[in-house]
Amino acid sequence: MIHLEHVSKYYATPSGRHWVLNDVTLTIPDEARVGVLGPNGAGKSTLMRLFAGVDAPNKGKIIRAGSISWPMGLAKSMHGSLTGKENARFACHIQGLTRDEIKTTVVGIQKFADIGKYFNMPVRTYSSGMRARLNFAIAMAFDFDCYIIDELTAVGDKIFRQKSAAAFHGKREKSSFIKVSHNINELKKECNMGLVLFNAKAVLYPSIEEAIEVYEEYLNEDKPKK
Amino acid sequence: MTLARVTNASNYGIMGKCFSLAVLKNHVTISSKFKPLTPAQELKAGFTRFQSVIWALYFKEFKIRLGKSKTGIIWVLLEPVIAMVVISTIWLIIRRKTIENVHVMLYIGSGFIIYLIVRRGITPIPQGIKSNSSLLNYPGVKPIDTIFARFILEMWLHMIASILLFASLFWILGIHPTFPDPLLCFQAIGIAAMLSLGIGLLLGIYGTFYESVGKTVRVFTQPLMIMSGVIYSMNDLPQRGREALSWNPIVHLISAFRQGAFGTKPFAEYDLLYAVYLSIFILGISFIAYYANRFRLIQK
């Protein structure tokens, strides 16, 4: 459960204020399974940010229930120095497990990202397929509550998506998930939610398809403009 | 534009038992299976956060040091020695043995302890924020943590380099210091890392705003060596020359530890709680600093 509370945010830019929320109130329930819509440059990483408590708000107040995980996705959390099994090993260390689960997780995580001989080298040789592939298997060793899924899929193959479609639906009955993505289908099939975030306001609709017709109006709206 | 409903998660239908989080302004309660933790809880799971990050941070640092180059980590711990050895080679070619009857080893040897603990918090403890960017995308690792990381793994490499020191020079030399009054040299050494600790904090914050900030520090550190008595006894100088330095705290320090290691004299204007109150000012300043831009470090 995330509940935002009068949330601003904004960066400041030499031309002024770039607002990417303006005094937003909304509830995420527990079991929801929200797509995010928003053109390119609408702050939806940055909310995926706010929701996952890695960024603050400049105004206003999150309140979280249950475990959150970070924004899964272009993998900008690991460390290119580190080789793909020090930063699993990481990333267990700051979720607190023990020596001996680390191992099995560790092992996991490498038979899952299936990246063969690149497990054991450097985050940077890493192409961005193979990045999102060890980043996702890294989030998918721990039991959210709630995954934070931000463009994952754009980077991956065939191979990749069906099996991380095939690991989320055995968690989808426990865990609930919070994602954004341009492909309108796949949001269309696995949400039950849909959050359209635009012009600094983010607007929750209780059904997918709702808030895809609105997000549709909004680009329609926009394009005569310009 | 129409404004964001608050939606309740009572009408999605969840089964089973709720807790309730807050009660809002306009009486809505938002509500989640997931129980809130107490303040107490709160506070406990903040504090395994926090020493599960510095440990996975501590590790990751080692690794890095480690791999990058296995010289990497032998220069650090020779460096005070490598040090010492280049200094004193220059005083021996002068033909001076001893400097206030101390071996002049022992004596530049135990001025490089002292003044590398706070070398250290000028480079690499501020840098640690920078190089660990990727990893505060995490939503437990705080910017903080990584300077705290960097500067207990620091620490401990500078610790065995010292001793690394004493132990070769009782090897080779068998010379050693008496300590007379061990307890000052800890001191000396804990006011240094405290020292080392807000430096270290306050350029990786200005550092990671500014640029320019990291180099006209190292820039304008540069003499800090030879302004610290590191190479020198300060009751040699002039007192015009005395009074100047005793604003540097390392002087206060170096001589503090060399007091208590070898029991020599103290100079004139010494000291020691001038550095203690100026240690604590800049750490508080630094925490400070860090509490007011904890949010645009994340940013950056």
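Between two forms, the rigid core is defined as the largest C-alpha subset superposing within 1.5 Å. Not measured: the values here are computed from a predicted model. Residue numbers count along the first chain shown, from 1. Compared with the form predicted alone:
With a cut-off of 2 Å and the rigid core superposed, residue 104 has a Cα displacement that falls short of the cut-off between the two forms.
In the core-superposed comparison between the two forms, the C-alpha atom of residue 126 has shifted by at least 2 angstroms. Positional change of residue 114 between the two forms reaches 2 Å or more at the C-alpha, relative to the superposed core.
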The other form holds:
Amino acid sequence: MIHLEHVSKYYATPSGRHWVLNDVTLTIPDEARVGVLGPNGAGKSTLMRLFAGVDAPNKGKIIRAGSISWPMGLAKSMHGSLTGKENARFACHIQGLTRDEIKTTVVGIQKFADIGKYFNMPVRTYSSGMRARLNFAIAMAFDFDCYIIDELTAVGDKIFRQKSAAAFHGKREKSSFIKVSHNINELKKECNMGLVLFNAKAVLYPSIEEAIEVYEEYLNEDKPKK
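For comparison with the form predicted together with the partner chain, kindly provide the form predicted alone.
Keep in mind that what follows is only the chain, not its partners or any molecules around it.
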């Protein structure tokens, strides 16, 4: 469960505050599979960081119950000066694994990420795709009550995308997730609820179909008149 209570998030800009959320209250229940919809620049990635707890609101509070993953796909939670292997080991320590468990888990992460020699090189030398592959591989090594996913399926080649989809399918059978994707058909297939982020307001809908309908109406209203 994730509960937002009168949450506001903004960034200072030369032209004033840029609002991502303005006094938003909502609750994402346990076992929800939420698809997040919003136009480019609306702040979907910021919203995912808020859900995960790696960013904080300017006002209001966020209450979380259960274990929640970092935002998979963003890959900003990794330390650039550390190697992929060191980042994997660090994540294992955070999750409380024993020394033997860490050794086995890191081997599995290396195999899944499939980034070759870069696994033993600093993450700052990675391409964005390699960062995302490692981020996903690390997240899939652990069990969370809720996974936070930001455009994950767009990462990697066809074989890696298929491997990722298969791994995530196993996780979502027993966990909830909150997922950003521009692939509407994918959201329809995987999600049972929808969240629409538009003009600094976030509204949760009981069905993904209703959320898509509302979102498309917003987009049509926002188009310039001919």
